[in-house]
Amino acid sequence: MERRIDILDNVFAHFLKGSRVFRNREVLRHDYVPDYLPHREEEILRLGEITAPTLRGSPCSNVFIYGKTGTGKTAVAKFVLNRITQKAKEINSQVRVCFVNCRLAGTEYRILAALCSSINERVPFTGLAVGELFDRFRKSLESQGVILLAALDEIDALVKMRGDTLLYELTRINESLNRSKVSIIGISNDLKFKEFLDPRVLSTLSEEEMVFKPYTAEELQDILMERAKIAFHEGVLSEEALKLCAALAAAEHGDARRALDLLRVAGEVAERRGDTKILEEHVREAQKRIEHDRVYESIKSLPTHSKIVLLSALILSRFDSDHSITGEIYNLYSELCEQLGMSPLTQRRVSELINELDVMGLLNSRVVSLGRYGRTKKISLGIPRKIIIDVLSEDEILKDMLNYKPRFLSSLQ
């Protein structure tokens, strides 16, 4: 034990001396909002023009912002809201702003609690009915006479998990307010999200729409260069490493988050190796680590039934991948549910789960013809078996099922 402590002491001492690579690694985090957002000036101006009336005490139009992950939606919204907050203080305007990530909040209750907090309405962490909490929010708003700008990031997560009831109530709340008003900025990564919305909600939410296009490789280079000036000591980042980060991220639909992650992890790889220059080899290593971590987390966060479907494909792959068709997977899935004391979903729903896992890249499925017997899907694993085993080994419900032998084993051999 003493020897281990000595080793850790050396590690800590090394880092406490100060990094020879990083000057400020926090600027490479997703939640950092820089003073300058390259190639998003037009979007900043547009959102600023839409929301500016709130400074005069008038509600602005609701705005729906959508685009793929890492296209600057969140950064632009936070940038504009921060500036509105500053200006409101300068001119003593009754504007309040609230930014909520709906995926992180997770429930309607927590989203409403965050909205209440933004107008200094204290509510218990839990215990109230959502309807009562909404009434408190509405009454507090009306008593204060404020304009609230509510930005709901990843709003698609709220609707897919909880439905659009809360969103409907928020888009209609102004009908019951006289002294105060609420304006909503909805932000979504899902370009098809609008298909999930009730037409009444959509018509009110989408009074204004903004679409964020992916960054090009050249634009990503500019973004990385601006961050690198603050993040790293001078001369640490090689031009080749920067270009590689931008090129890899641009190949994945121009994701600035991906580019920043690559740059940060590449810096950490160089730092741990004792190198003082970030090179292409560090970026390649960072790419491997990020890809592994991303797949690991995506499996870990799957709903239980999706994990059982993935486990079924994993077990079948040990015998004969040719038998990994939809029907076989469903049979094994049903067996596993029985073993776990769970009610299986319908075959149609499991087929939908397979499609979702296919979209995520965890499974590969292709339609094959069985001649006069119709068509089916042939399923194979889209990722290494070891990653699935590592994740499911940590799952208290499924870890004991990893070595399960199907009852129809004889038909597979």
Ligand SMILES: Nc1ncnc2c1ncn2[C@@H]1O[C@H](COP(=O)(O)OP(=O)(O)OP(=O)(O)O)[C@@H](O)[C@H]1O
Given for the second form:
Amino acid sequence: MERRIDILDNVFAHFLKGSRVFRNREVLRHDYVPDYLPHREEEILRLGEITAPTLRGSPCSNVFIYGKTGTGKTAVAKFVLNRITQKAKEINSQVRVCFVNCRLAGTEYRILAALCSSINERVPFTGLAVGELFDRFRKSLESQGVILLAALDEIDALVKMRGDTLLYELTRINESLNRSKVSIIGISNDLKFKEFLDPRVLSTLSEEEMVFKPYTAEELQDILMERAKIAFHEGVLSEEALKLCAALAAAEHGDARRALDLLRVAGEVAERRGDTKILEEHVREAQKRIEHDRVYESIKSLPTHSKIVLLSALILSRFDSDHSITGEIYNLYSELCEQLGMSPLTQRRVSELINELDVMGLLNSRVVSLGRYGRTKKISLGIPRKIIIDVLSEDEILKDMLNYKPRFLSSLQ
Ligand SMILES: Nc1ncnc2c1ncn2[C@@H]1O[C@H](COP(=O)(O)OP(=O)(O)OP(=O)(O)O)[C@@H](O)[C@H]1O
Ligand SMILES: [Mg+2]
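Please show me the structure of the same protein in the form predicted in complex with the ligand, now that we have looked at it in the form predicted on its own.
And the full complex, kicking off with our chain again.
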């Protein structure tokens, strides 16, 4: 008995002592905004210069920020808004600041509710019409006589979901305000987003424009080094591991989020193995895990018909890979739909789904000639079978179909 207690004591002691790898894991989370953003000084300065007039009670130009994912747009915008908020308190300025992520907010209602709450206008969680909410927002602004600096992050999500009515109203709101003004910082990583916008909205929204470039491997190294100082105990992160994280993330497209993910997961791999130094091998393992999770998530979030197409390719690959041509996939897909009581899409639509799965890397398709019978596509799986089976066996609709025996195969063999 005593021995057992001793063993547990060790477990507790080890746990209480904390990690031997991480000093502060929190700073590697996606929403952490560091105090220092290496290689974004120019962007911070420019956004600071553009928005500074709001501190004196004047509206500033609207700004449109775009750049690829992980280039620091959200971090820079939050950083500057935090500083404006701080300064406003110090000098008792009438500026109000609001940061909304449009994708997470999800609806126009919630975006407007966030804007209202930033000017202390209480609104119910639901129940009002969007137009009504907008009027309350406008009235409240006007009665308070304030400048509102509103950052709309992932603004493309708003427009893709709901069209640009709300943006249109927001960009026009100043025309009907006398004592107050709204200035907007719009942020997007979708470079084609501009094409979706009404030209009038676009021109108002992008009075100023900022483009964030992808980070180079060297820049990512500096970013990682700064974060590693607070995230890990001294001497834990090897230089080679740090360089590899930066190089791998730069090879994709200079994405700081990816670089930080690699660093965090590499730390977790080392910790789990009981190692106290993070080496290149931990980073390689981290890369595999992240890739696995990415593929897993991308399959999981596919629409049902795409999942059935993938399942068809999976089932066919069990038999003879030569049989996986578009026609067979379609036959099996239709059979599966019938079994599931769903109506199948047209062959043409299924071909499009196959192309999409190809672009995502989940299927490989290659055009082959069938001699005088024309051409078809030969299709194989782009990823290990196991991962598809793992995802689909958790799918309520499709899990029972994993071992389905195709009827039409007997006629082919
Ligand atoms: N210059 C930097 N210094 C330190 N950390 C940074 C820097 N740039 C980005 N990061 C960090 O990298 C991650 C991704 O950055 P951020 O969220 O700002 O990217 P983004 O451009 O908004 O990407 P997305 O378009 O996907 O929203 C965040 O955790 C952020 O803290
Ligand atoms: Mg962002």
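Only the largest set of C-alpha atoms that superpose within 1.5 Å between the two forms is called the rigid core. Numbering follows the first chain given and starts at 1. These numbers come from a predicted model, not from an experiment.
J.: With a threshold of 2 Å on the C-alpha, tell me if R264 counts as moved between the two forms once the core is superposed.
T.: Comparing the forms between the two forms, which are aligned on their rigid core, R264 does not shift its C-alpha by 2 Å or more.
J.: After the core is matched up, is the C-alpha of E209 off by 2 Å or more between the two forms?
T.: No, because once the rigid core is superposed, the C-alpha of E209 moves less than 2 Å between the two forms.
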